[in-house]
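Here's a solo chain for you in structure tokens, the form predicted alone.
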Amino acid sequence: MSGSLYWLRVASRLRGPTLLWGVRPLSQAPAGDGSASGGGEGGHGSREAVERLVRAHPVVVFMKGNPAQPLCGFSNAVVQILRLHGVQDYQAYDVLQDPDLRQGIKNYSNWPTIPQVYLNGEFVGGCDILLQMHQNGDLVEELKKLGIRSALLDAEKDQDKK
């Protein structure tokens, strides 16, 4: 079994807490958005903030650790999703690297876990939903909305050739 595989397939079974290894921090908020300011008003936390950071990109996930180095198994598996599907041109926020905007997102989604997944700003839902989404064929269609063509096209184009 693939690494990619086994890993989506313990992030769909795994139900307990995760373990943390070394957190290293990831991308800081895009330049000129005014929320690297801290707490308050303006800060990572606040609904505006968070709204700025959820439309700075087509694709965005909010984490725990990043992309090269994810810090539980579902973020891991949001990673190995997108990475099957040759998504490699996303914004990622680690929010073990800042409280308020781990409980920012939370209170702008309504949604309790991390991590979690928008596409074109929109909230999609977090590991499984996006694991269902893959399973499913939705995800393809998602990022073809997006103007992103899904890896998974082309390997089934590859495997129709033999």
Second form
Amino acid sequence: MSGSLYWLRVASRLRGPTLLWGVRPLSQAPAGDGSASGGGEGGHGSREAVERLVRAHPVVVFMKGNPAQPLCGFSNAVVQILRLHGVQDYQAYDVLQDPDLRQGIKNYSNWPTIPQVYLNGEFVGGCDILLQMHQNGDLVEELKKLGIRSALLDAEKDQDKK
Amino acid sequence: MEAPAAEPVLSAEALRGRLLRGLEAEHVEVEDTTPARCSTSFKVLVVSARFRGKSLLQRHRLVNELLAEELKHIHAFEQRTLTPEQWEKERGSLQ
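Next up, the form predicted together with its partner chain, please; the one we just looked at was the form predicted alone.
Every chain and every other molecule in the complex is listed next, the one we just looked at coming first.
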């Protein structure tokens, strides 16, 4: 746990255009249609495979499109909220690139929609929940638990000085 | 679980009825946002005492479970889930 926190601090120093997103190779042909996903090993949609993705980074987003080019208003909203908080270093996966993953992540969290946000491997919610966490201040607290200082805190400070 | 009916009725009024009954809600607003999006979309506000003591995630899960069949046919679904107290406060601040 502390190891990943350390990694996060190191990574957060590498600001700039180092946005990470779904760079998983998709060379393996999906086995069958989405109905086959959710079980067994090897498939992109299996519980084990999804679990690995969810735990690949302290902040993980499953979305349509990628952070530079979201292909859905709700996915875009999640990207914009994270940007507001200065969270630039996160792992995003584009479910439109992988039907197995698209179904697999829904099975994994028992949540019917995309986008889905995970903090420290834990499912937080979709766009509505992230938006409300942003509005009620919970998101600042949750990010703090991950060792991430929300940029909004600094923005508020600047306002106080004025 | 009963066997699901062939196709759920996807109208704002039908969804409203389901939410009112299924969650013993005291207030439900359903907006059909389909015209603003590319496919069947709804935005709902549900006020229910059943949400008391539950996290946002738990509340949304209650709604998702109730509308599981409908959600298979809905492209986008926005929800706000409030307790009667939160709803009262919100209305008060609007006046």
